[in-house]
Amino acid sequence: MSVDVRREVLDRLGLGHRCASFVGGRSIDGEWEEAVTDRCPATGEALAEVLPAGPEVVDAAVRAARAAQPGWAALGVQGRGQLLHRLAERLAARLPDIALLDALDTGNPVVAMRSGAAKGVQAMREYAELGLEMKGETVPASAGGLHFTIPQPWGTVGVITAYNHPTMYLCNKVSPALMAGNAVVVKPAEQTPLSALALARLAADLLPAGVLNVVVGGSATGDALVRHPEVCRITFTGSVGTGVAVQRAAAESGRLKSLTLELGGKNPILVFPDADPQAAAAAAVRGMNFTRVQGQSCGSTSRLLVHRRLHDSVLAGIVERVARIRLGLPDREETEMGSLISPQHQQRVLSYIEGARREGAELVTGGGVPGGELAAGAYVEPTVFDRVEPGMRIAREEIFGPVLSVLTWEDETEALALANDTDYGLTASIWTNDLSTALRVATQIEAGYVWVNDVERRYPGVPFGGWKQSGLGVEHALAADILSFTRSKSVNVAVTL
């Protein structure tokens, strides 16, 4: 891609090569000798400059939050839903440069981004049609009295967004939280900050100064604003390490907080006898998010346990179809493949593979890093291995990366075994042609978003939240998530006969 072709996106959308913290409407600038390169993953080009908060800018940012919720609660519901939706109009008309921006950033290929783009475009119309629907409820407590309650914003959330759907994230983590009447503090990933940016400038002139503020940085930023004592709502979406780490920095701030977590996963799917082989390796390749996000998905289905029977036939399938996968770099709409995030990451994932094949596992297909023009960035041929054994680290901990584990069993209670052998539980597929055996595996099985015959999708409206070590509450579940960013409030009114 050309230098020209990366100017020319980040001077469209306002951000220019010098990228600081948006607070209170403007951009805060610095000491600009601290400032870290961002760079494209799959090129190792430089994108952008970016200036990392400090304390100092986090509490401007808190501070300038504190000073517009009051004015935007105060809007109400169909107020707040009228900009929301005339920002959600705004990020559509530039989604092209969004998606393209995501994809240099993220090294993800441009079409699955401008797809992931236009779903958050979505999910912000939508909650932008909910806020009516954050109802209190009355009590009959007393003969004479009246006994109600009320949904109230927490006042300041911070929101901790991935790396892997920059875009789509943000609008589904911000969205609920301002039409709750909130005003919000982004920290998104520091290795992709710059459409938390673009979308903060969109929102400029539309949005009143200091409801959403975005400031960059790695993780010394992220824990200023999870400690800070004036944010009490916090939603992360990351690694379970981290997520630990914000709930420790949470306890240690001495102030109680609510805290959504949305966590890792080593999610299983299970192929059961009686299954179409061809089907379940479409599946198998599908679930592991191979041409979206290159396997760095925390719902990627990364452990297929397969019936005996059906091994060889859904194996082949899958080796067939991961051959035809085309890896390129994230700007050409060929592209169906790209890199990981960064080049530390690759080598985290050459090293789970290299350490698979030291314990004994069969390496099927993949494996290595592409040449030619893809040897500069940050790339891992879509990987496969067969006879995996549960004790193996391939199959226990999570890569975040496109490495499948291939497991076998015998029976129903071996498979279940095999699938809750596992810290986490966010989620898990199930494919047979026998409805009792779907419900019944579906109720033993411990993950919090469940699949039969389907995989990787998440529907509008159901829960998406992760068991175990996979994450604490649920987000996508539209009005349940409005709520999510209220507390509720008791009044009591006597009431003389």
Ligand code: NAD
The other form holds:
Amino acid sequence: MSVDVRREVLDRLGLGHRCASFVGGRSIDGEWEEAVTDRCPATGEALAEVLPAGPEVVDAAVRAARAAQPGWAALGVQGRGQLLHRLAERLAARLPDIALLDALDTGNPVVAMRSGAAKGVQAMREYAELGLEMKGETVPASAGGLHFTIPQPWGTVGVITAYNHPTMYLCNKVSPALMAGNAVVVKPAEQTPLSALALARLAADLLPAGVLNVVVGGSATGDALVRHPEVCRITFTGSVGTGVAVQRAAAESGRLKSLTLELGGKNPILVFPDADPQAAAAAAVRGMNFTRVQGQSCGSTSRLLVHRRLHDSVLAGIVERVARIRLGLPDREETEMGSLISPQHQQRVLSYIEGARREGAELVTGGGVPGGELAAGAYVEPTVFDRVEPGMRIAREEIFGPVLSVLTWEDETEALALANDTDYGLTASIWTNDLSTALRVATQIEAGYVWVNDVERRYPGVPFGGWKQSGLGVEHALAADILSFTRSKSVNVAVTL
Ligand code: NAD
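Now the other one: the form predicted together with the ligand, given that the block above is the form predicted alone.
Everything in the complex follows now, all chains and molecules, and the chain you saw is the first one.
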């Protein structure tokens, strides 16, 4: 893609080619020799120089948030809702540019980034409408007395995001925290910092300075935010290992902190013998998220557990569909599958593929990297392994790439044991026309989000969150999300009878 496309989109969004943290309504400059180059992983081309925030910048962001928060809370739910609506309008007006920026930063196809950002805008609008649902309750605890609870904001909320859907996750996390009356300090993924900075700029003359701050950088910046004594509520999306590190750092800080952790998955899709094999094949491909994010989705159903009788027909249907997926550069409208997030991640995914071959799994399709104009990028072909055994690494570890493992089973007990034989517990998809089977399996499966004859879709208002090592707490629960960014206060009024 041309240098002009890259420069122009950054300029149109007010970012330029040097990007630093946005704190208290302005960009915080620093020692630019410490900057790192943010690259488009699909081509290796430079997008911008990004200056990582050290602890002093993180501290400045938290102080700015603390100073701004009382005024923000004092606007009331209607005042905050109106401003959030206006921010959503601004974001909607810049959606093509924001989506292109996310596509260049992630390597994901621009079509997918547009639909993700549009979902983020929609979520922001929905949260902006829900302020009046921030209700407490009254309790008839004494004769004549008045006993009620008030949900009140925590103050400053730390928001740490993963790289796969930058704008969508940003909106999903920031909107309820702001609606609850908190100020936020956002730490976007180091690979994809640009759209968060663009959003902060769009908000700069709309929200009071300090209400929405963005600190850019990697693990050291995130760690400083987690450990900051004034940040007592944190919402985090990322890998299990980092989630555990966040929990550890929170404890080591010596302060009690409330954490929401949205972590990884190794999710099963179970196909029962009465299912339609072609529908199941289509679901296996869609659920794997080969398109849009190249398998880099926490909810990807990367373990296909298919009844032995349907194995051949489902596998044939998968191979046929995978062959039609169009790989391409992320800024092209026709691209269905882009590049992985970085050359390092590409190598990691390829090493899983190599390991699976060595362990004896059968490579059915993919497994390599495309050539031509994609050779310079972090691409991996959509890959399917058959004859995967439960003990193999590709059956157990989250690859977070376009690799589907196929395992077979004979009876329901075996299917459930396979499905639950994992430390993860994020999503699961069940394919059967038998209602009793569907409900029996749905209740016994150890996962926080289960589909029956459906896959991949998230429904607004339906809580999404992981069991086991896949996380703590839920998101997408609309009014409940706003309440999750509040603390409950009980007030007891004695009445003399
Ligand atoms: P990651 O854990 O490497 O990074 C996530 C975020 O944490 C980034 O912003 C990173 O800079 C930051 N970070 C890194 N070390 C930190 C530390 N010590 N303290 C504080 N912050 C730190 O994850 P990733 O590679 O960006 O994303 C992929 C992972 O995210 C996968 O495991 C995926 O399943 C998961 N994910 C989960 C969900 C969900 O909703 N459950 C959604 C998307 C992604």
